Structures are given as structure tokens and as C-alpha cells.
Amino acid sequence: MPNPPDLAALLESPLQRDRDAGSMQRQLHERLKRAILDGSLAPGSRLPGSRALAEALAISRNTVTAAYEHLAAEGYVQPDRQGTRVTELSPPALPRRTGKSAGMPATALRLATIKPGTVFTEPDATFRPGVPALSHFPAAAWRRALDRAIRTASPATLGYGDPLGEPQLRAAIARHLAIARGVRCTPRQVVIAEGAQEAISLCVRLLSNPGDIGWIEDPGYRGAKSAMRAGDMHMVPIRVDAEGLCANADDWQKHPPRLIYTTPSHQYPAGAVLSIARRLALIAEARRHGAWIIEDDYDSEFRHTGEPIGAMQGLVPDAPVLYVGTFSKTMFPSLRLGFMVLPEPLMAAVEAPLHEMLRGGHRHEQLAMADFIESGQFSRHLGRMRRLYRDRQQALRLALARHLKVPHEIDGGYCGLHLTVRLPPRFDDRQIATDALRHHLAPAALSGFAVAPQPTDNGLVLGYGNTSAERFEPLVKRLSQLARAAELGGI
């Protein structure tokens, strides 16, 4: 039986009589626990008696006794008639420190396929795509809606709600989509999610098996690629052109998809609108091949030219289309509320699994959002934002024409919160984007959205939603300097 160790020497340094160091009991407990875990106190070792250790450390015996009792409650030591002994711990509880994480279980192989994009550490950096005009959000009206929701809701709303979402919000979304987007649905077909990203991930989990083929737009939304990779799908990039997703007969024959992700109302990031001929052809071919279409109705609420373009989901009855939307741009990103509309036959098949996969939450926010829609506040807010974004886009176009002194072409602009500026291949768009961050600018490199980049996939995606129009001219001048420097080989 091992003899009691010299704990006073083992603990390396005296206990600190300092409030910031914690109580003497906590310090002793932590040091003994660390010595047991790193093997300094071997399994089976008998600890000194509480009186002897208290005298050696010049602390109260009650402090030692309490620390021993705490260790015993956690299972580190075991008291018996002969004293207190260190418990026999299994090897995994006694790690050996090395330069690497020895013995650490491996992560999933799919993680290696999910490539990180640019991390923006400054949320208010200018030209960052996808950020709405946060300073123009009607916070007072939203606060009143939240207050009403909390004041009028029963205590039961503090518990879990319907996993598919609050009935009031599902009904409000169904009515809004029918009027504003031409979507054919009942409230039962609407499922609330934490943003469009979770909705896309749910579509992948519900409708695909590992190895199934998924089509994504190229260049296109990185979140859709991540969702398919996380679902172990075989991802096939389909090029986009001036009319959106460009799938031909060869694509259908060689790579028949299970899922097709598309942004038909405003292709992200190129800004194209999927033509009606291609929409109808895509639906027809998806039916013929047993595929599902995920329609991400990205930025459709902010149409700047002509009448709004209706959703693909409502073009024909019983289309194999899952409609995805979010309030991140129309309200604010941290709200984390999105939704998807499932075809009625599909809803019947997945409703029970969805109840197991989801948990109701954000109930007061959902009720407030329903009130915001039904009271007309949401529509009025959208109207104000459309006018604001239209003015900002026109100002950005003018600034680009005046001050971007490198060859370029502008894509999109019919909709949304960003413009895509294409540059000749000799300008390194990723270098420009990296250099811009040092000047508190956050344009996205167009090539970063492509799976199989082409020479034309070179340029900058400029968000104008959260940047006031009077700032565009000096900002574009700075971008022009950065682009020229990148052409010359760096700054």
C-alpha cells in the first residue's frame, strides 16, 4: 500500500490567502484534483490525515475535511477505516500530455470538405454583403409587438411550443406569402426554422441519403454547399448565366439529382433572375427524375425594377418545390427566424419525423412576428426599405461609374442588397478583399463563391444595405486604389 505522499511538497506552492485566488477550500480541492488527474497522486495512494495536512499547510482542519469530502463526492477519492485513498481511475482519465491531442477521437470526415469563408470580425464593416440597414429598423414598433406578446401570452408559452412553429406565425406567413409571393400553401405546410440556413439543412436531412446527388448554383451560396456536404451528398456545381441556373440535357443524364438548390428570384451572388422558360423546364425535369427543388427566395422582397417576380413554387399546382425564406434581411439577422413551405404530400410524410427533430422555441419572438405581420407594420417596413435600398443602389452605381478606375462590369441590381462587380482575371479578387479588410471594408471575393471557378468568376460582391449613400464615393475610391495595387502584385 503506498505511503501517504508529501502533499505540502506536491502542491508546489503555498495556498494563496487572496480573495481573487478563491477560497482556501476551493484552492486545495482544485490542486488535489489536478494531482490525481495528471498521475502525481497515484491510484491507491493514501492521503494524509486531515489534521496532519492542515498543520503542514497552515490552514484550518475544517478546510481540509471539506476538500476531502468534495473529492469523495466527485469520486476522486474513497474514504475508509484507514483513511482516504485515491480512487482507481481508468486510463482515459489519466491523459499523458504530448504536443498533439493524443487519444482524441477523430472528427467526421465530412468536416474536411466544408471550407471556411471569410470571417468578418467587424459586423459594421462597409460593403459587407447580406447586411440590412439596421439603423433604419423600427425598433420601437418591434418592442411594442414583443411587449404585447409577453403581456398577453399565458405562462405556458415559457415552455416548449409546437415543434413546427407557433400556429399564429405559420398562419401569418401563409397569408403574406400568398399575397406578396404567389405561394400556394396552407398554414399547416409552413415550418418555422432558425433562419434559411437551418431550413436548407432540414431539407437535406429530410430528403437525401448519403451519396445522393445535389445540384448547386456555381458560383452560389456557400451555406447550401455546406448543408449538402454535411449531409454526405455528392455535390455537382451547375453554372449560372444571365438567366440563372443553366442545366442542360447532359447534366440530367450524367448527374441526375436528388436535390436542386436555386435562388430563382435573385441569384446569389450574380443577381440573375431565372427565366420563366427555365423555371418551367426545371420543374418538369425534376418531376420526371424524381428530384426536389429547394427554392431559396433570396432578397425577393426588395425588387427595384418593375413588378415583383412571383415564386417558382406557385407557378404550377403540386410543384416538387420546397420554398425557403427568412426574416434576416427583412427584419434583422439576430432574430434567427426563417421558414420553409413543404408540398402537401411531403408534409404528410415528414410531419411526424419533424416533431422529433425539432423543438419549439423563441415563442414570444414568433408571436411578436405574427403580430408585426398582421398589424401591417411588416408591409410598411418593407415599403420603406425598398425605397431606401433603391436609392442606395443608384448611388453606388453612380460612385462606381465615377471612381472605379479599373475595367469592370456590374451584374444584377434588379433586386436585393448587393451589386456584383466583375473584374478581369489579372485583378486578384481575393487579394483585394483581404486588403480591404484592413481599411474596414468587407466586400466578398466573387471567386470564393465558386466550386469550379472560371476566369469570369472574378470580382467583388458589394453590399450596400447597411452603408449610407453619402459614403460610397470615398469608399469606391479606396477600392479602386486597392484593385490597382492588386493588379501590380500587391501593396
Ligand SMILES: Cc1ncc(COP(=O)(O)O)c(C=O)c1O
Contents of the next structure:
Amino acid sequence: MPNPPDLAALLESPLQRDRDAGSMQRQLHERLKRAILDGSLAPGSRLPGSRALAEALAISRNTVTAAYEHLAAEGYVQPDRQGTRVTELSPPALPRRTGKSAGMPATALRLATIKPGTVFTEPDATFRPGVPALSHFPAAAWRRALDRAIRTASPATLGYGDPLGEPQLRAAIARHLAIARGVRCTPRQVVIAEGAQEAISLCVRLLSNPGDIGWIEDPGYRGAKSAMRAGDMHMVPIRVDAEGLCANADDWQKHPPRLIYTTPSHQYPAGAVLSIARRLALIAEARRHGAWIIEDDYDSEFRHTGEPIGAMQGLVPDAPVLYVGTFSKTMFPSLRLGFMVLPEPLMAAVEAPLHEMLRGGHRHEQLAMADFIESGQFSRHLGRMRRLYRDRQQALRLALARHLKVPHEIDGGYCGLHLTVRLPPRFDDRQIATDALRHHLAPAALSGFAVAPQPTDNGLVLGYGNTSAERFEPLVKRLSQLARAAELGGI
Ligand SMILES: Cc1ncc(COP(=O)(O)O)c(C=O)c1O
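Based on the form predicted alone presented above, generate the structure block for the form predicted in complex with the named molecule.
Shown next: the complete complex, the earlier chain at its head.
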């Protein structure tokens, strides 16, 4: 049996008598607990008698007894007939006293495949792609919708709810998508998720096995790549051109995919619209190869030129397409509400596992969102924002024409909130993006979206959603200076 511990070593410094340090009992309990966990009080050793310890520390015996009782209740010590003994804790609970920190167990290998990006916590950095006009959001109307949802919902609404989402919202989305996007679905096929990102991750988890091939647009959306990597998929980049995702016979033969991620209405970030010929071919080949298509329709509600282009999902009956949408652009990103529409037979197969994988929640926001759509406020808000973004895009194009004094071409802009400005390869787009941050500008480097960058993947992705039109002239002048400064072999 180990001897009673040396009290001086155990209590390296005297207990504090000031209030901030906490009660004597709490301090003593904390010190003894730490000593047990770090091994200075060996398993099986005896604690000093309460009287002796109280005298040594000049505190009351009751204080010591209470601290011992607290330790005993937590299982650190065990009282017996001879006093109080330190419990024999299993070795893993006791870190080795090597003098160095014991280190953490290993993380998953797949983490190393997920590329770090720039994390922006400040949404208002100008040109940051994908940020809607935050100050134009009808906050008062949204607050009223939330108030109504909280006032009228029964106490039962405080429970988890349907894991696939509030039935009212699923029905409102199904109706809205049929009119606005030509999506064919019943409310049962709609699953609510925490934004498009969770919806894409769910598609990967529901439809792929580790090592399966996933096609990704190149250049393409980083969030989709991360979702595939986190799902242990083998990611194959497929080039995009002026007609969008450009898969050839070789790609189908050499890398037959299980999943294909695409942004057909407004390729992210390069801006192409997937042509009807390619849409039909993609659906036909996907069927032939037993592949699923994830259609990310992230910003097509804001169509700026020509007739609206319907979703791929509704193009032909029973297409193997999972339609993904989000309220991050149409409402605001922190709402974290998105959705996916699953083909009917797929829903039948995954509904039960989804019930186990998801927990519902955010019910009042979902009910408020359903109310917002059904009352017509959502459509009115979209109409106002469409006009605003159209004006902002025009102002940005004008400013680029006048003030971007380096050779460039502009892509995209049929819909959404960003333009892509291609630059000749001698202008280092990553350098421009890094330098721009010092001026509170956050354009994204086009090359940063490519897995296998080509010389043409060089330029800047400019978000215009959250910047008022009159600010573009001076901002583009600044960008122009930054671009010239980043010219390789410069001027
Ligand atoms: C291509 C694309 N898909 C989806 C999203 C939206 O994701 P979430 O709904 O998770 O905010 C974005 C946001 O920038 C995007 O660029």
C-alpha cells in the first residue's frame, strides 16, 4: 500500500483566502482532483486524515471532510475503514508523466485531402462572391413572420419535429419550385437541410461508397469538393467551357462516375449555362452508367437576361437528378436553410435511413419561411432583389469597361450575384486576391477553384450583390492598380 502523500508536494501553494479564488472546499477539491488525474496522488494511496490535513492547511475539518465527500461522490476516492483511498483508475485515464504533452490520437486521413481556404467572418468585404444585399433584406417583415410562427405554434413545436423538415415548408417549396424553376415534385420528395452544403453532403452519404468516383466541375465549387472528399469519394475534375460541364466519351469510359456535381443554370464560378444538348446527353449517359446527378441551383432565382432556363430536374420524367437549392442567396446566409428534391423511387429507399440520420429542429424558422413564401412576400422580395442585382451588375460592367486597365474578358452574369473576369496568365490572380484583402476587398482568384488549373483559369470572381452601384468606379480603379502590380515580370 503506497504511503500517505507528501502534503507540501500535493498542495504546491497555499489555498487562497480571497473570494475570487472560490471557497476553500472548492479549491481543495480541485487540487486533489488534479493531483489524482496527473498521477501525483498514486492509485491506491491514502489521503491524509481529515484532522491532520485541516491542521496542516489551517482550515476547518468540515471543509476537508466536505471536499473528500465530493471526491468520493465523483469516484476519485473511496472511503474505507482506515480512511480515504485514491481509486484505481484505469491507465488510459491517467496521462503518462513524461514532461511532454501526451499528444492526441490521430485524426482521419481524409482531413488532409480537404484544402484549407480563406475563412471570412466579415461578410461585407467588397467583391466577396455569393453575398446577397444584406442591408436590403426586409428584416421587419421577416421578424413579423418569425413572431407569428412563435405565437401561433403549439408547445409541441418545441420538440424535434419531422427530421425531413416542416411539412408546411416542404409543401411551400414544392409549389414555388414548380412555378419558378419547373421542378416536378411532391412535398414528400423535398428534404430540408442546413443550406446547400448539408444537402450536398447528404447526397454523398446517401449515394456513394468509399472510393466511388465523383465528377466535379473544374473550375468548380469548393464546398462540393469538400463534401466528396469528406465522403471518401475519388474525385475526378471535368473541365467546363462556354457551354458548361464538358464530359467526353473518354471521361465516361475511363472514370465512370457514381455522382456528378454540376451547376447547370449558372456554372460556379465561371458563369456558363449548361446547353440543352449537354443537359440531355448528361442525363442519358448518367442513366446508362447508373450515375446520379446533383444539380446545384444556388442562384438562378436571379435571372438577368433572356428567358428563365428551367431546372434539369424537370427536363425529362424520372431523371436521375437530385435538385439542391438554398435560401442563402434569396434570403440570407446565416438562416442556414436549404433543401434537396429527391426522385420519388430514391425517396422511398432513403426515407427510413434519413429519419435516423437527421434530427429536424429550427422549426420556427421553417414555419416562418413557409409563411413568407405562401404570403407572397418571398416572391416580392425576389423581384426587388432581381432589379437591384441587375442594376449593380450593370454598374460593375460599366466600371470594369472604364477603369480596369489590364486586358480582360468578362464571363457569366446571366443570373446570380457575381461576374468572372478572366485575365491573361501573366497577371497572378492569387497575388491580386491576397493584396486586395489589405484594402478590404475580397475578390476570389479564379485559379483557386480549379483542381488542375489551365492557363485560362486565371482571373477574378467578383461578387456584386452586397455593394451599392455608386461604389464600383473607385473600387475597380483600385483593383486595376492591384492587377498591374501583380503582373509577372511587371511594369
Ligand atoms: C455553388 C454554390 N452552391 C451553394 C452555395 C450555398 O451554400 P449554402 O446554402 O450552404 O450557404 C454557394 C454559396 O456560396 C455556392 O457558391
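Positions refer to the first chain, counted from 1. Here the rigid core means the biggest group of C-alpha atoms that line up within 1.5 Å when the two forms are laid on top of each other. These numbers come from a predicted model, not from an experiment.
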property	result
Threshold 2 Å Cα movement between these two forms at N248, rigid core reference	no
Core fit, then T84 C-alpha moves 2 Å or more between these two forms	yes
Core-superposed comparison between these two forms, E74 Cα displacement 2 Å or beyond	yes
Value in Å for the CA shift of P43 between these two forms, taken after the core is superposed	4.3
